[in-house]
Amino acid sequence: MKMDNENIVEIKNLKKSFDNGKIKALNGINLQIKKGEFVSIIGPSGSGKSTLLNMLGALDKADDGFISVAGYDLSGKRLNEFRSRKIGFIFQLHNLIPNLSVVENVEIPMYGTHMPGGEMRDRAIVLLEYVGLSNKINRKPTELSGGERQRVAIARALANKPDIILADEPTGSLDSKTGAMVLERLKELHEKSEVTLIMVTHDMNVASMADRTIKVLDGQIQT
């Protein structure tokens, strides 16, 4: 997918701080990422990456520093809006609700925009048809196999039209075939929309999809 010139992330000096101090997750990063923009975060255990995702998704807030994404200033008080608008979340266990259907995990993301009942249903239903689990809808997600399940992950992330998916190892829980085959959704899903990708993972061939990788160790990005 061709990159905009535009940044969609601004990080100037971010530190991030546990146990009164004692941690430094992330102890100074500089870091800029474009539009439409591929990118894979990597490090060991304790490195800091998970970290930083979770400070681009505004989980967590900054220390000292300064963070923008997608326009919001995330030192601001618009998170709610910024997480709703701007970002889906790809979780390694996905996070769904296991006494909710299929249908009804996708509908989450909907429920503070306004739309109404039926909108949102056609909508994940959509969704769920372009991850190729239209005949699962009304299944719970405890009768769904790890790939199917992360699958309804991708479609609940693509709710909202974020302008940035944030990916904490995607294919960390499943077999090397199921991962394949949802990393390969995901490629797909950058390469033919405008959607800005970054994605956490200890795997070095997974990273090697990406179309820029930032290693992070000690709180700090490597160069």
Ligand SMILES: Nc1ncnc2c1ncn2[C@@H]1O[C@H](COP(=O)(O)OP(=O)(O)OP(=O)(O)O)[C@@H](O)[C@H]1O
Contents of the next structure:
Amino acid sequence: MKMDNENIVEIKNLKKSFDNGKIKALNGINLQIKKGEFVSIIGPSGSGKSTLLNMLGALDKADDGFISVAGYDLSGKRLNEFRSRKIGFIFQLHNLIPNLSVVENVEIPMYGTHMPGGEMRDRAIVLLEYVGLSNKINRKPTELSGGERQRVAIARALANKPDIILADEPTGSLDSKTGAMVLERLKELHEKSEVTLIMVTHDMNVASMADRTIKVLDGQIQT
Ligand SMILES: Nc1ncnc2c1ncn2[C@@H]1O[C@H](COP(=O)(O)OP(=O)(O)OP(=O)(O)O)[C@@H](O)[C@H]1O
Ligand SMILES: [Mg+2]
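One more: the block was the form predicted on its own; return the form predicted together with the named molecule.
Up next: the whole complex, starting with the chain shown before.
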């Protein structure tokens, strides 16, 4: 693990509610994560883990508090730039586009860059080889198993060489063998590069692989 003292995530008293304030999904989160750290996030269903991850990826805005990730103040502007350059997101439900092929799904994050089409395709194929899916590149997501879809989602998350990978239960729906492969890929990535890995999981064995585990309960971090 390469790690320096720079915080890539700074969160102060972050709040997010739904239903006109009735549901306090995040209720004053304070969190710092160092560049290169592998952090797992655990906590019961409904405790706010996915909401927190969405905030980290600038997929949703907080109501109150401060959040900065990779030098971007996420209450500010340039969030499209932030999302496309800094973040690779592996969703709880893998969110592949059903009418695009596997390789086209992996290319999506590269559309916003200035990469030529042929280069995008080559990179997508290399990434699909990396996750063991070179024989499925022209399939549609509906023709794949759950584990294969999750591996496509990993390839897609890596497409832009992100600084931070946000993974929401990347192994939740997988059998133990496929889950282990997915984890192995993520861990390898974290160990070989500077990438910061933030992973929500219900699996304590998975959580224990991380440098640090954060517990979320009722929208707050347990210390
Ligand atoms: N878009 C939304 N609208 C209304 N309520 C929401 C929304 N998103 C999340 N919530 C609520 O906010 C709370 C936190 O949800 P969140 O998805 O962050 O939980 P979680 O910890 O990821 O749970 P799980 O382990 O089941 O995935 C829950 O009470 C949930 O019902
Ligand atoms: Mg969730």
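Positions refer to the first chain, counted from 1. Note that the coordinates shown come from a computational prediction; the quantities given were computed from them, not determined experimentally. Here, rigid core means the biggest group of C-alpha atoms that superpose within 1.5 Å across both forms.
Legend entry - Core-aligned C-alpha movement of Glu143 between these two forms, 2 Å or more: Yes.
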